[in-house]
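The form predicted on its own is given below as one chain in structure tokens.
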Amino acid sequence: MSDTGYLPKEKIKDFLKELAKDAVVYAPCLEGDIVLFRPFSEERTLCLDRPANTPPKSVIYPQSETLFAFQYKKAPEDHQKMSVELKADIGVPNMVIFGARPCDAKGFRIYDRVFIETNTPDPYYRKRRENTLIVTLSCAAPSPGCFCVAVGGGPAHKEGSDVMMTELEGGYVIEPVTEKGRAILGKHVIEDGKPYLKDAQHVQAKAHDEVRNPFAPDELPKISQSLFNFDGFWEQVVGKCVSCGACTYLCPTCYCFNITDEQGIGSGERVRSWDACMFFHFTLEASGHNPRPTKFQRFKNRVGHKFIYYPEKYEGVIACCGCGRCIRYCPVNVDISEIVNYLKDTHQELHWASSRKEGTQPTVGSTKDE
């Protein structure tokens, strides 16, 4: 068997039907003007022309999930005593994420380090991750705002994927990345892809060269700690943010959550739901005190987590995949790549330090000589 497959475009639905025999297949589907990952069916319109508006992270890491149910029961021998019965169900079907982008797949690797590669693995996330096959589609061209190459990724980056597909004029070249992905090559609609491999590599290289790198010539951004810790900088760059939280919910690498008990009379559920550091109540304490009471402090935490704290803990890995969704869909055009670029600029650091001494308020992006 060849190490590379080829899927003719006219057979793509047959391919998805074959995958659906053994798993629930999530694919990017057109709903109105937006593209969302939905369970595949012939009634839905498959859309591979552009990245989905939302990443497929909810397939493996649901926006809201019940961790367990609980029920209070009185002890039959003594009604003054109460016991609690817990019931957890982590049964997960086999699933396929089809048509995700490399940045989406890389996002799952960010989660893996937190939820699996630890002394206390999360059984819910781990089970879904193990039962999910991730088939990604390399990007033929950059989307507005994306900067994946600047954070260690790329339009054909394979980290986190089980299978990589590359679109050619008549079909898709299929490259297995893991042993789990290699089973794809055995599907009857898959042809030998070896004759098309060089064309696919050419498409991948061309797309890579077209992606912007806001941090060039640096390989990865290195943030100025003194500028990062200067409140005046954040007050200015985040002044227009409306704290809607869209950047967090659309991000393939954000994983913060909250846990609540939804309780009725005698029974209830413990529920885990996505949370967002851009919301005021994110670190609000029961006493009413909030250690991050202002918008700029919350955005500073968002940037710091992705570009400082996570890299410090996980051997330099940046917790941003550069997909650009937070830039494309921000209602007030806050650009995280632009902000990080300011933070790594030594001229900016000197400029802001000088302004602090003089008691003036500089403009982001300007220099002392302007």
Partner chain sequence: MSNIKNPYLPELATVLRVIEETPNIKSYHVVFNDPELMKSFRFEPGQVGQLSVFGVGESTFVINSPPTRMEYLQFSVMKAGEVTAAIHNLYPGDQVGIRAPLGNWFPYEQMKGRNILFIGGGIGLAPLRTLILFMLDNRADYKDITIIYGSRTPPDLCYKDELKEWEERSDVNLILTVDNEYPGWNKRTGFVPTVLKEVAPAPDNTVAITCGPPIMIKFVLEGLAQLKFKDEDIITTLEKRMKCGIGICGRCNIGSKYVCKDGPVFSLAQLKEMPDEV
Second form
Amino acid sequence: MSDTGYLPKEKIKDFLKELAKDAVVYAPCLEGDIVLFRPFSEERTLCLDRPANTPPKSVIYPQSETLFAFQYKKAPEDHQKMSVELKADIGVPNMVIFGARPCDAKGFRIYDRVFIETNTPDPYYRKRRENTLIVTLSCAAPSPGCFCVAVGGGPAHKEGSDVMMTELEGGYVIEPVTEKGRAILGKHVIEDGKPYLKDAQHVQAKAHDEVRNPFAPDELPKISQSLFNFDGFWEQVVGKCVSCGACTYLCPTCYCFNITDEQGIGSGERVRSWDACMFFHFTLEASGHNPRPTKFQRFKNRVGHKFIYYPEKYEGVIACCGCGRCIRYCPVNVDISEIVNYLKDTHQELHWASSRKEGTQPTVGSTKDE
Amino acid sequence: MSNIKNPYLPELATVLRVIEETPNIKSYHVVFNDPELMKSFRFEPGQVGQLSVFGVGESTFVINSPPTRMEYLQFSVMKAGEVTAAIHNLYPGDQVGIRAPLGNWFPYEQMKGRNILFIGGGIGLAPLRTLILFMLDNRADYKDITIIYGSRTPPDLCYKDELKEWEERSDVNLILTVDNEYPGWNKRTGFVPTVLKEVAPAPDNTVAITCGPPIMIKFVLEGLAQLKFKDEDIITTLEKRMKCGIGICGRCNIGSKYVCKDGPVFSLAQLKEMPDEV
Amino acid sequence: MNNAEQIKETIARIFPDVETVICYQQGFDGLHATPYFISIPEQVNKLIWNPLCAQNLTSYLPSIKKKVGIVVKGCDSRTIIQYLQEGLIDRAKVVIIGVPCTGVISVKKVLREIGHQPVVDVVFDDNGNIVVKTQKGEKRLAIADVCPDKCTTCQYPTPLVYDHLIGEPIASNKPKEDVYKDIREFDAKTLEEKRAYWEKEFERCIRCYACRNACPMCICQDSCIAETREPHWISQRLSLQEKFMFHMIHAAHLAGRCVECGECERVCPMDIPVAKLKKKINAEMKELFNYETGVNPDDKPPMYTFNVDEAKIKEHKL
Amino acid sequence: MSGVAGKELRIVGFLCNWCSYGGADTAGVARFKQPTDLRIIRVPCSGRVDPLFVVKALLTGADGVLVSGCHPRDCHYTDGNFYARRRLEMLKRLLPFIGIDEKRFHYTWVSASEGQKWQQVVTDFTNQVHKLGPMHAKKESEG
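Previous: the form predicted on its own; requested now: the form predicted together with its partner chain:
Following is the full complex, with the preceding chain placed first.
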């Protein structure tokens, strides 16, 4: 068996059917004008020519899941007393994420460190992660707003994927990344891909050159602390933010969540659901005190989490995969890459500091002399 | 796979006793339903637990009984939101869930052989209580123990029985204060930070541990700085909205530190390294 | 002198009087404009004005305490009037730069036309077209073909309230009776069809609340009942029921208040036609109370008032 | 609500404290025969009835919702029911747009003395809802 496989385009449905024999296959499907990861079936329209509107994160980390169910019962010995029964069920089928993009797959690596590689691993995430095979499609061209190469990724970056596919004219070159992914090469419809490997590498390299790097020439952005901690900066750059959760919910690396009890009569579930640091309620305490009451502080925390706090904890890894969704789908197109770029630019910092001294509003990209 | 512990699944426990501390604070004595767990359960002074009322939710409270007294765990709850209101409706025999212990604890090892200054306000005495009792149970390890504690009015003082006990002990210097004159109150009046200035404890070989409302903490920290306490010798314990309790869910962070996991106990030296989001 | 230049000049003139001016600048690519907050007159050089300037900037007004200048199109001006009806802004603190509008562009529609390709360049020609260049070639689209639905029946191309008007007023050439035509057509479907339609659309909702937060009339914002636990209107479960309920909350709270700016729909990352529900209610408000939102500052929103004898409400028989 | 009684449907009634709740009471005291599908929720005034109460009920399992208040001009709080009338009429017209039969929702005015009228309203509305059948028929059969 060769190390590289090849999937002719006309056999893609057969391939998916074969995968679906012992797993639920989530693939990017066209729905109206948008692309979503859906359990693939014959009636759905596969769409691989652009990244899905939402990343496949919900497959492994669902937007809402039951942590456990509880039920109050009358104690048999004393009917005045109620006892409680808890039931946690972490049953997960085998799953395949087909057609994720390298940025999407890299997102799962960001989660792994938090959910699995800790002394209190999350059994729900871990089980799903272990049961899921991630088949990634490398990007042939950048998408609006994306910048993976600037945050340690790339259009054929393999981190997080089990299998990497690269599209050629007639089919897909298939490179296994993990042991789990190697099994793919054994599927019926997969042919030997060795003759196509060079072409695939060429496509990958070409795409890499086309992705913009807003932080160039830096390898990874280095953030100026003084500017980061300057309130006026945030007031200027995120004044337009409407404080919704679109950026976080569409982000392949955002993982903050809420835990709530949702009750029926005498029973109910403890539910874990996505939450967003952009919401006022996120940090609101029962006393009414809110440590991050303004959208500026909340946005600062979002940028901080991705570009400072997470890297501090995890050996410099930036918790942003550069997919560009938060830029494309933001109601007012707040551009996180632009903001980080300001934050790293020492020249700008001088300028911000000077406007701070004068007591005037700082300005972004003004031509005014310092 | 199945034998890894599910960090979200609480242990079931029963309310043993409810004590009305103040008009809006109650203390709960709670024991795990599993007697084996009750025997093997270990925690350190200052660690917190997530207390569940199933159907309403979870909230974080410090375990304010000391690890030296393990007949039950004590939580003190001030009625503020949805969960605390539900806890206030609990009676002895009612079922709750506990996820504990969580977070870090007071560095009591480093405090051995030193003078200890506690400064508390209102419900803020709860996290101090666990350490005070722990130190009293290991009294020989510590030098002078001074406690400055205040509340709005005398009825708002927590742990009244213990306050009385401490007052009578010769090896504890307890200084009580309430904000204003109050019928029948013949001790000090004035805010805690003001009283701190009046008492003016010496910083030599002394660790100050403070907890209370944010505004009190703010002025106590200033006061301690004026008294020349070193940042490393000033310790406080923070409160935040918490959900997971294991440093994942993202709401209790101050910069890269998660109050639920890296805290709740921080020295002023550590706090100064963190963004101002307390 | 074109409109952009005139707007810049006007902004320069009002500056000492206002602390901030809200207008537009180029977004992350050629196809996106983005709100732009100017605090010193020199910043005006980055201002743009073209049919991509679709956002309703007035959404920011109720939360701004300072005196502010703002660029508004005809449709946006209705929000300001609605704010005035409801006492949400102080007219003396807003300097309105009105710009008559011949129709804006729906980025979603353009993206559909160009196959969601990254945009290399965008230009506007003199014949009402937008020319979008991508790696795969160039596409010339008539603005009228890629405008948001609201533009196709626009009755108020010229702002209804302004302090400075840029250029000459324009009169609408769209028949008034067409405004709610789409609503009538949809309503003609069977109950089952309609139910299925909404279930399919709402199923996609991710509850990011972009529709709510972008809505100029959603003034509760941080205290919205969609997020509070007390009262606990909707749970954190991800069922269709919860999503449906959220959108009904949004729609019901906008009854007789929605100014049909279409922001909710424009910002939806899941492409859910959320504005339709609100438009339906508006159609009923027109029919029942002859009320049109955001047209006359002296009007009262119909849900804020009543008549002892309602001319159009008949008692329902069983 | 057993097997045959699967016929009993879930109808929620929001009744104002001052008139309709009294009307229902009058009907009860007079032992007027009424269908038993209705579950009554007493509210201070029909003006307290947020149209979203009705939506929430219909979306979460009710097969019909009835709102009843004081007759116009007779509101205990002077004008609560005038506001209610506008809101509920808006809702009545919105429901079919989201695919819910407006016949599942009815609002009316019954005074405390109108026991007979109450009986009529409950009977007629219950019959009307029964004609439409359960709201979530499909889902139940699927389950």
